[in-house]
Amino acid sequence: MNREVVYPGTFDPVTNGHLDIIKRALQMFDQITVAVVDKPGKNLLFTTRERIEMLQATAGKLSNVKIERFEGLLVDYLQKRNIFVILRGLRAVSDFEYEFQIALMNRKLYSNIESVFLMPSQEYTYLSSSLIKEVVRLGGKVEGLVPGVVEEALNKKFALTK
């Protein structure tokens, strides 16, 4: 039997927590499709395809991750694949009511659907890719909590705004 999972999310910017989740996942399952959103209605720094790049130069890397862009309701998405089973990351308990309520409507959604969470390793517990974009817009240093490439790109996005 194939264990394939869906990690969908924005990833603006992929940061070393979602990585952790990525590769202790891999020992669960036997592909992980990071699934990007598209979300043009959302206010984002960085645009589809650079997420798409981004992930693909770091998560792509590693064997049985596959990078693809969807749009609209990941149930669909899930359906169009015949994939079951949703990877999701929690951080601290703020994060479990919402991944809650989100699990619960994917499944009302699409009966056959199981979300699985993970939990990051602790020293990625507080990293979110909102306080990473922060951070490096006050001009602070993020190197360590998400990977070189990125850190370069999120340099030049903030350089070209200043």
Second form
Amino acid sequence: MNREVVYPGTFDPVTNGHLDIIKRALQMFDQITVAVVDKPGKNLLFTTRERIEMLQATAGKLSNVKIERFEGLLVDYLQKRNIFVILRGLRAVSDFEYEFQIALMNRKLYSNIESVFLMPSQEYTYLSSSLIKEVVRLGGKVEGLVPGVVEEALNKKFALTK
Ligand code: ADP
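Please supply the corresponding structure for the form predicted in complex with adenosine-5'-diphosphate (the preceding block corresponds to the form predicted alone).
Let's see the whole complex now, leading with the same chain.
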């Protein structure tokens, strides 16, 4: 059996926390598709293309990881591709309520779907893309928390917007 999973998110931008989840999932699944939500103009720092490029330069280098863009309902995307498992990361109790709601809604929309939650290494449990953006915007260093290409892209983005 080929075990495939979709890891959906905005990845604005990808952090070492996301990569940690992907690496853990590779021990359990044969193929991971990172599905990047295409939300043009929705308060995101990076364009869909930039978010995908950063993922390709990092997660995309791992074997059995594919990066794709998607829009619309996640369950429709899964159904089209004949995949039944959604991967999400759980950092703290605060993630739980939201994730629980989404998982049950997805199951209601498509009863075959299962959601799988993985916890990152402890050092990434406080890490979020929004916190990273805030720290870089204010001039802080995020070395070790995001891949080098992401750090560069963030510095460039904020230098341009200053
Ligand atoms: P979304 O906008 O869908 O929440 P994100 O890109 O912020 O997308 O996150 C995608 C998934 O990765 C979510 O399940 C989120 O909880 C998880 N995630 C984000 N940051 C981390 C982290 N530091 N450690 C583990 N999981 C994380």
